[in-house]
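This document opens with one chain alone, in structure tokens, the form predicted alone.
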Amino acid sequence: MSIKKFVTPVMTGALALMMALPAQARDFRLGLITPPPHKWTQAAYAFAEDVKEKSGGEHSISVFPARQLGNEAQMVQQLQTGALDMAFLTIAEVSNRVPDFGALYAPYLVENIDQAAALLRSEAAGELLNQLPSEAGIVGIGYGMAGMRQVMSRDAAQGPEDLVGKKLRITPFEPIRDFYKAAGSAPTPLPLPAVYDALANGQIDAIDMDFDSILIFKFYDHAENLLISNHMMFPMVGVVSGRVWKDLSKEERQLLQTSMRKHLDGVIDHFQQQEKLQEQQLRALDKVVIQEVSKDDFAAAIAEWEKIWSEKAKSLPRLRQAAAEIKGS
């Protein structure tokens, strides 16, 4: 028997066996900065369970909350190399790398949580995700969010003028830093788990935060003054490493897209439904002193912000148009 006659049937049989084998099982890793009680982390675990169930246990997702894999800048680097498979990222870090996303933080782009939810589900917001593969090496699956941004302070505050010179905790990214600098505050980046102690020991004077986190982490223990401003929305984006994505099958991509989008959308629904209730809970706390401020109170800061970001974020007019249509609907 010739070698050719012997090898061909063997190779054909091996190929058939390989084709009959199931797709390679994958254990994906998902990182995020929020601690376990936060809704984003809960959604990440629910997403992991969903993928495990829908794949019949073939695929799994290990969730690493509370900056276990580093801060968001470090996680983005891991995503770019393929060392990390997925993440739920604040648009804050994304905007540091793709400035056009900074437009989503335009002060008073939307007026309330319902408008924020509608804008994140709009075509205009969806178009921004198309920039991520080429500019950041990641694939944007969809948006989530936290609640509208408010300000809590240790000392009494009637309005923005009482925040001048104060050390005000922010998420570390340029759009919100520029806003508070324009308002005369001293924006101070701090990770969420460090905020409670920083308020307690006077390391910071005030915080930029949403109702949900204020209640979960009881920041009112050390900052009893709440300025309800609704000055910005706070989007989040679910992403997959571009290097990982290119090696996924069509079926695997579909599974991850469908499941992740479902749970990201659930995050939006959660904050949309809880916002008014959580405001009522804070108003019911005797120790919390509440003042309400509006767009007019921040007029000078907004004008300064616009000078900077109208040049950086070319998507701003498109998003403003979409927001105006939502407000008018």
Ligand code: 3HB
Given for the second form:
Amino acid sequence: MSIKKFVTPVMTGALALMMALPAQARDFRLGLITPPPHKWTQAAYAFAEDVKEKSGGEHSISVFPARQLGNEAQMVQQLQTGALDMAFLTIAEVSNRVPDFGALYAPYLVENIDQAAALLRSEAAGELLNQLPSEAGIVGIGYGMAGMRQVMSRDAAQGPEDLVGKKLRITPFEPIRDFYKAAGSAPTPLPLPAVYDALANGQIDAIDMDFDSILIFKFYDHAENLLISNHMMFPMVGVVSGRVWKDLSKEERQLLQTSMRKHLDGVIDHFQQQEKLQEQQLRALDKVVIQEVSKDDFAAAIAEWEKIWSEKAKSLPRLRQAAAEIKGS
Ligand code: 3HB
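Which structure goes with the form predicted together with 3-hydroxybenzoic acid (3HB), now that we have seen the form predicted alone?
To see the whole picture, the full complex is given below, headed by that same chain.
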């Protein structure tokens, strides 16, 4: 018997057997920087539950919150090698690697949380995700978000002029650094978990933050002055390692995509619903002194920011157009 005659039936049999077998059970790992009480972490656990149930117990996802696997730069490296399967990332690290994502941080690109939600659900924002596989080795499944950015400071502050020269904590990424530099303050990059102690020991004078985290972490313990500015939105992106993605079956991809999108979308809904409530909660705290500032108060800084980022972020006009349509609708 020729080898060909012998091999073909054996291989065909093996193939048929493989196809009949259920997909290989997987325990995926998902990393994120937020601590357990944060909505992003809760959504990650809910997503894990969902995937377990929908795969009939076949697949599971272990969630590693609170930077257990390292900071976002380290997690992106792990995603690139396939050592980490998935992550929920702020756009901060992503925009450091793919500058076009900086467009999402244009100051006053949107005016409020509802516009932020609509923009993140727009085609223009969705198209940005297409750059991630080739530019960063990760597959962007969809967006989530946190609340709009505000400023809290230790000393009384009426407006941006009172932040000049102050050490102001930022999430470590370039678009926000350029904004505060242009506003004359001294932006100080610090990851979220380090912020409370830095405020408590006077290492920083002010912070860039959202209502939700101000309440969760009680940042008003050491910084009682809240400038409600709504100066930026704060998107999050759910990603899968490109290396892991390419080895998944069509069904597995579909399962992860559908379920992750559902939970990311739930995060957007959540922040949309609670933004006003959380503002009221903060207004009700006796110790918190509130001032409101607007786009006009930051006009010079915004013009400076535009000069830098209209060069770096080519998608800016497209996102502005989408935002203008949302504002007009
Ligand atoms: C941040 O301020 O760096 C931050 C805030 C969030 C979630 C993640 C990071 O609500």
